[in-house]
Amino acid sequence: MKRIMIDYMKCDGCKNCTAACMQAHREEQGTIYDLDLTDPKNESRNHILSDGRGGYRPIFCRHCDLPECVMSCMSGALSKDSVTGVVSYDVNKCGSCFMCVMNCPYGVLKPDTLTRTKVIKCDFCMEKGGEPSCVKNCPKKAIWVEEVQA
């Protein structure tokens, strides 16, 4: 199984990962140069927080071994692939109860800002080949994909 790993000590808060995520999931075609960072349709699946001491905390979906989000999902919208380890979200099954948001131990999942009817969640960029855009665009190598045992 693959998992996104984080070394927060290497993160300089540049937010290249956030912009890359927004670009990868934008609805309209375009380049990173015309990406509207304020458009809620382009919400990132990850975010970077200041630790208040000059450092940063990258907040990413861990695709946990025993994902609380999946276990708390009453509608079956969230599931974990036993082969890839990726936790997937099916918007058509989602009941918008947000139990997954409340139960994520890392505070990653969130309701979408625009409609508050679906969950914004990392999909590991599976439609773009499975190498997350955030990882590809981290200049400090603070995030990376690692093969782990289940």
Contents of the next structure:
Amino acid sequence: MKRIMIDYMKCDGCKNCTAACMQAHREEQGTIYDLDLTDPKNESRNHILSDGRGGYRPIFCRHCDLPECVMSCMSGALSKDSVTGVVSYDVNKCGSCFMCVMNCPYGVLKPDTLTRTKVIKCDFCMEKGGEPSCVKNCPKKAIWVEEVQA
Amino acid sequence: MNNCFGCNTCKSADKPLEEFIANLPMETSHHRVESQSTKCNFGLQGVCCRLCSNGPCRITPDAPRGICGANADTIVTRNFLRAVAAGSGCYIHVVENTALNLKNTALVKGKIKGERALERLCSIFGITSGDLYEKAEKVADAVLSDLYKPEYVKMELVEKLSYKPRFDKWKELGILPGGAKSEVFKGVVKCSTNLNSDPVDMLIDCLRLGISTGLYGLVLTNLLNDVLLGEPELRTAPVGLRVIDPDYINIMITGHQHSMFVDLQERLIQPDAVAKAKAAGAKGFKLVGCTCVGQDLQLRGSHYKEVFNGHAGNNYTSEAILATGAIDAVLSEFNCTLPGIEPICEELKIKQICLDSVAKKANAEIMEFDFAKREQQSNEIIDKIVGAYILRRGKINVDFSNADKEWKPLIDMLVGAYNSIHQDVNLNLMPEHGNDHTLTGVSEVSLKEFLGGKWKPLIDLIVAGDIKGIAGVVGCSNLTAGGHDVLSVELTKELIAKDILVLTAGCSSGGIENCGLMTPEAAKLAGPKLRAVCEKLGIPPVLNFGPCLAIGRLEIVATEIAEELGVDLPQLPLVLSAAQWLEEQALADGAYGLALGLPLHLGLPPFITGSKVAVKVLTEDMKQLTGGQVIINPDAKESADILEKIIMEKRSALNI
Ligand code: SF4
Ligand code: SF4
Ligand code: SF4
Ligand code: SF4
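Right, the form predicted alone is done; let's see the coordinates for the form predicted in complex with its partner chain.
Full complex below, order starting with the chain above.
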């Protein structure tokens, strides 16, 4: 299975991955130029945090081997695909209890800003062909995809 | 040879050039497009603010305001106004130097090549008294005194230079510019941190800067150059890398300030200068046109056929031109002189001399143009260039036949030894590139003369629908928007196929001409009606007005046609496209187009899409304000359809 690997030393906090993720998950089609950067509907699934010392902590979903989010989800909205390894989220099954948010050890998951009824979850850009948009758009090559043992 | 340096060169509309560049043993900008393909998406939308040390601030749903409180609209328009002000400043610098050169020429009673052009300016400015030189001085002074006015004093020539309905509109909108240099200053001040935060107010300022840029930086620079250098005359001339003649010492010029080359141009053909070239083993000197100053030389080339060999290409062709190995020196004086030429010049031992410190290149020798010392400077430049030639590809070619018998064998031996160890720079010429009969010398005057001294024949063709409308494809060349000149060339082809006559100016011209669209044979690419017109008149469907400065000429054509029809500019079936705009200067030009009320197509957005207000004002509200409108579309076919639709709407509004 594939995982996004991170070298935080290389990240310069440009948030291109953030904009790319927003672009990959927007509802209406369009180019990066007309992506509404102020619209919370276009929330990003990754977060770039400052480490407080001039560096950055890129936070990306690990699609964990033993995903705490999946294990804590009582309604079956989160599941790990045994073939691809991707941890995916089904909004229709979600009960909005946010146990997953509390249990993600990396703090990746969060309730959506607008309605607080669903979870904002990285889907490894499966709809975009499984090639993470964030990775493609990182100018520093701080993030990349690696095949890991499942 | 195939020691490819990176093999990932970008596409070019000019396929032979694309191949040439892909096979070069050195890196060019075309090789770097790939490695710069990850763009900062916040930068692209214009919502990255670096105005203060709290920043850079970027806009996201979590952070819709910068630390200071500026929202996306404020950040975008501040950035945009900065860019327009800088672009305006560049053109105002050019017109200032041109006017100074005219004034100085008048004071020393130097050569005035365009007496008719001077009379034209005098009649526009209302100057009636004085001899040739006094008049030239008065014209230059009138321009300079306007440029130097404070921002709160309106420039005097604006009304004289502009079309009445436009002037009235500008007055009504309160966008008549004060002193052009001060307007740049005001623009820069306004968009500094924690000053203006009103997006509409800043966009209105862009229009004001557009007017001063257009009338002074564009229109007047051309007309002043006409006086100094002679008016454009229609003729055909060679274009492309073929214009480089390896038998000569070749000097490539880049920039925008043609008036700085007046003296040198004359000197290069004097017998003593030619003798120096001959002694070094060359036949003489040739100027090779590149970028806009090359287009300007091409335009007026009938006045100095001997020294000017033709226009080789635009800004992003300059590296290829140098890579031929046959260029011995680069004289640069303004923008579009890519920093990327420096390592190539170093590698190929090409001498770089810079004539204006605003465009000082890192490894160029600076020789700031000084009118009073121009003759001495020309001589120095010639000597340095001959020196470079000898180092690069010179042979000792002095006639020693009369030397003392005793010394002759020794001299022969030394000359022979030198010639045998001297290693020439490799030549990698492209003698087939381009074509040798591109129509050039088109100006508002020469075109009108061609039409029999009046615009009526052209208007009749438009009214009859043989020419559906006119599109100005202007501005720069860049390496994005499909690749080098790809969008400009494709769009031009689409437009002419729709029977729309295309007029060009700027580096876009350089690409379009190298692709052959300005030769009479290109008529066959036009729609049936335009093709018939072109074949009857023996002209191409794309008319080249030359440098980007000549956007000013194009707008004179538009104004004169509007005047003859008794309508305002926005009513004409006329559109503009700066499809591959590159620089801040292009944005200032664009602001002029909008002030004139013309639809302006851009292939790439000017870093404004992060602001809904900026997008709305520029693409929609502008129609009510000035009549103009920005259209953003990177697709040639779609863009041509949109522009055609606008032309058709304007035609039906005019009942034609
Ligand atoms: S918020 Fe939804 S996905 Fe997360 S644990 Fe609760 S039900 Fe499962
Ligand atoms: S892989 Fe796709 S969904 Fe996940 S963080 Fe990257 S861009 Fe967002
Ligand atoms: S795109 Fe790359 S460098 Fe930029 S913030 Fe994301 S991980 Fe860091
Ligand atoms: S001026 Fe405002 S938006 Fe710009 S960097 Fe400073 S705080 Fe951020």
